[in-house]
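Take a look at this single chain in C-alpha cells; it is the form predicted on its own.
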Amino acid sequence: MTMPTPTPSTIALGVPDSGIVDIMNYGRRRGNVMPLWAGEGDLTTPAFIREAASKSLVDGETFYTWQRGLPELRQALADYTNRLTGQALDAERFCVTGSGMQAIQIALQLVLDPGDNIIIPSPAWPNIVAASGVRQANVIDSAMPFVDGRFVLDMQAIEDAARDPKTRAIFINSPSNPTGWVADLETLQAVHALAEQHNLWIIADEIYSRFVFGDAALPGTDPKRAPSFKDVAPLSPRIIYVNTMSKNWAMTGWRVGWIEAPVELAQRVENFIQYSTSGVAAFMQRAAIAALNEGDWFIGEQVARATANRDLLVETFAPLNRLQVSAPDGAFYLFFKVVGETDTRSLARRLVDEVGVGLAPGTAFGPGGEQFLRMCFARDPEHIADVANRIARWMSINP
C-alpha cells in the first residue's frame, strides 16, 4: 500500500518565485553574461575589514555570542549614526542581524500580526512583499505615478489605505531599490503625520542613505546622505530603520545587517534573533566594526564611480526614442522604461541570449514596473559604458 506523500504548508506554496532569481538562473546557466541583475558591485571587500574578521579567527572568537550583537559593534553603530545625523543615540536601540532582510523579517514580525495591512509604495523590491507574505500579512501596493519620466510619492493613496483599521504599517525604502526616488523633508513628515494620525508603524528601510546624487542629498551634511526620517522625527516611537553592512562596504556575502529600534523593543528583538539564528558570528561582527570605524573612505570612493556611471548611462540612453530614461537621485539603479513593452521578463531573456547582458526584469518590482528594466550599476566603468553601447546598439535595430 502507497502512503501519501505530506504536502507543504499552505504557506510554503504560497511564497513567489522571486523574478530576479529567476533571470539570474537562466543567465547563470547561459554564462559570459554581464550580470547586473542583482543589487551588488564588483569591487570585494576591502582588505582592512577581510584582516578584522581573519584576526577574529586567529584569536578564537568562534563561540556562541551576545544575541544582540557584540557590545563594541552595537556602539560602532550608534556612533556611525551620530556621525550622519549629528544625534548621539543609545546602543542599546541597537541590535544585530544576520543581515538586512532578517533586519526586515523582525520588523515585519514586530509589528504585524497575521491578517494586517502593510502599505509598500511600488515598484518595490519583491522581497519586502514577499516577506509580508510570508508574515500572512496583505500587501497594500501604493503604485507610485511615474510623471515626467520621475516616480512620485501618492500620499492620497496612502493615507486612503491608512484608513482601513487593519492597516498597521507603511514600509518606506527611501533612497528606493528600484527606482531612485528619494524622499525629501517635506515627504517624510507629510508620512510620519500620517502614521501619528491612523497609530502607524513606519518600517523605515535607509540601505541606500549614502548612495545619494545631487541636490537629492540633505544639505549641509558631511559626509553627504539622503534625508532621513530622524530629520523630522527624532527618536519617534513608531519608527523601526532597517539597514545592512552589504552596500556601503561590499559585503554582501557576509550576511550581517542591523535594526534600530526604540529601546523597549530590544528584548523582542533579541528574542527574534534567539529563535532564528541565534546570533552573528563574532568575526563577522569584528569585520563590520572595522567597516563602520574606518571605512568612510571606501564609501566615498563607491559614490564617486556610481555617479560617474549613472550619468555615462543616462547620457547613452536618453536619445533613444524606445526608452525613457531619468538619471536616479539615489542608491544604484537605471530603472527605465521600455517603451511599448509588456513583457520585459521576456524581454530580459532576450538581452542575454542577444546581448549577453543581464538585467532585472521590472515585473519582479509589484505593480507600475511591468514596462521597466532594473540595471545596477555599481560596477567597473568600462564595463558600463560596454553595457550601455550594446544595449543602445540592440534597441536602435530592434525597435
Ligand SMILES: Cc1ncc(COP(=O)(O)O)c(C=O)c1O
The other form holds:
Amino acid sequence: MTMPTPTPSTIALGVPDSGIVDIMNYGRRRGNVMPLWAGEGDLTTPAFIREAASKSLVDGETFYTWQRGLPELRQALADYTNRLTGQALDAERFCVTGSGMQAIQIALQLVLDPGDNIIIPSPAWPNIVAASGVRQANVIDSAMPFVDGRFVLDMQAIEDAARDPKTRAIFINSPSNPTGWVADLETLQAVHALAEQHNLWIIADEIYSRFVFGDAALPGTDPKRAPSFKDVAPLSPRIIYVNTMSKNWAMTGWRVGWIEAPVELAQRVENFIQYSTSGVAAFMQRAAIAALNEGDWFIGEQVARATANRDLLVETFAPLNRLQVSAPDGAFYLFFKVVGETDTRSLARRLVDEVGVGLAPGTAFGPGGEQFLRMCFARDPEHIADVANRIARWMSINP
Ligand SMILES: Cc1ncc(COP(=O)(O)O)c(C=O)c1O
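Next block, the form predicted in complex with this ligand, ref. the form predicted on its own:
All chains and molecules follow, beginning with the one already shown.
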C-alpha cells in the first residue's frame, strides 16, 4: 500500500508554474515548431570556449574549487566590466554563480527578509517575481504605462511604493526582457536618488547591456552598450548587479553567471553559494575565462544579427492593422500587442498549432503585458524572415 505524500511547504505550494515553460511544453509535444519562446538563440557556444572547458577536464580539474570562483575568472570579470565601463573595479567585488538566475536568487537573499516588499516594474521576466515569492517577499508590481507605443517607468508609483517602510529593494532590468525598454541616464539617476532617499537596495540586471539599438546606446561607447547604474552611481553601496554568461556568449546551457556587489557583502555571497551549489565546476569557469577575454568578436556578430532581425520584424509587422509594434531599444525580444486579443495564452497555442511558431504569451510577464506576445529574435535571419512572413499571413486571414 502506498502512503500519501505529506503536504509540501506553503512556499512550495505557492510558487507559480512558469507561463513560458507552459507554452514550451505544449509546443514540444506537437513538434516541428520554430522555438522563439525562450530567451536563447540558435548558435552553439563558439569552439574556443568549448575547447577551454575540454582542456580543463583533460588537465584533471575535477575537484572542489573556490566558493567565490577561480581568482582568474573573478579577475576576468573585473577586466571585462572595466573595459566596458571605463572603471577600475576590484576583482573582489565579483563572485561566480551557477547562472544569472542563481545570482538573482542570492541578491534577493542578501537584501530581503520574509514579508519585506520589493518593487518590480512589470512586464517583467517571470523568474524575478517568482524567486521573490520563494524568498517570501511581497512583490509590488509597478506596471509600466504603455505610452505612444513605448513602455515607461512610472516614477510616481515607484515613489509611492518606496514610502512603505516595508519596502527594501527595487529590481531594475534594463535593457528589459520582455519589453526591450532601456533606461536612460536620467531615469537611472532618478531611481538611484529615490533609493537613497528611502534607503532601498537596487538589484540591477543589466545582462542585455550589449544588445542595444539606435539612440538608446550610451553615446560615445565602443563597443556600444546601454546606460548603466555604473554611469550615474559608481561604487554605490546600495547596488547589487546580477549577470550571466548565457546571452553574450551563447552559453545558456552552461549555467554560469556572476554577482557584483560591494566588497563588504562578499563573505555573505560566499556563504549563500556554499549552502546552495557550493561553487561552479572549474571546467565551466575556464570556459567563462576564455569567453570574457577573447569573445568580444562573437558578441559583435550576435548584436549585428539581432539588429538586422529587429529591423526586419518591425518592417514586416508595422503595416499590419492587427499588430501594435514598436522597435525595441534593447535586448533581443519583440514584444508586440495583438489588437483585440485578450487571451494570449490561447493565442500562443493557436500560433503553435496553425503557424508552427512558438512565442511566449504576455500573460507570463505580469500586469501590463497580458495582451502582448514575446518573440525572441536572436536567430538566423532567414528563420526570422520566414517566421515573420508566416505570422503576417496568418494575421491577415484571421482578422
Ligand atoms: C532579465 C534576465 N535576467 C537574468 C536571466 C538569467 O539567465 P541565466 O539564468 O540563463 O543565466 C535572464 C534569462 O533569460 C533574463 O532574461
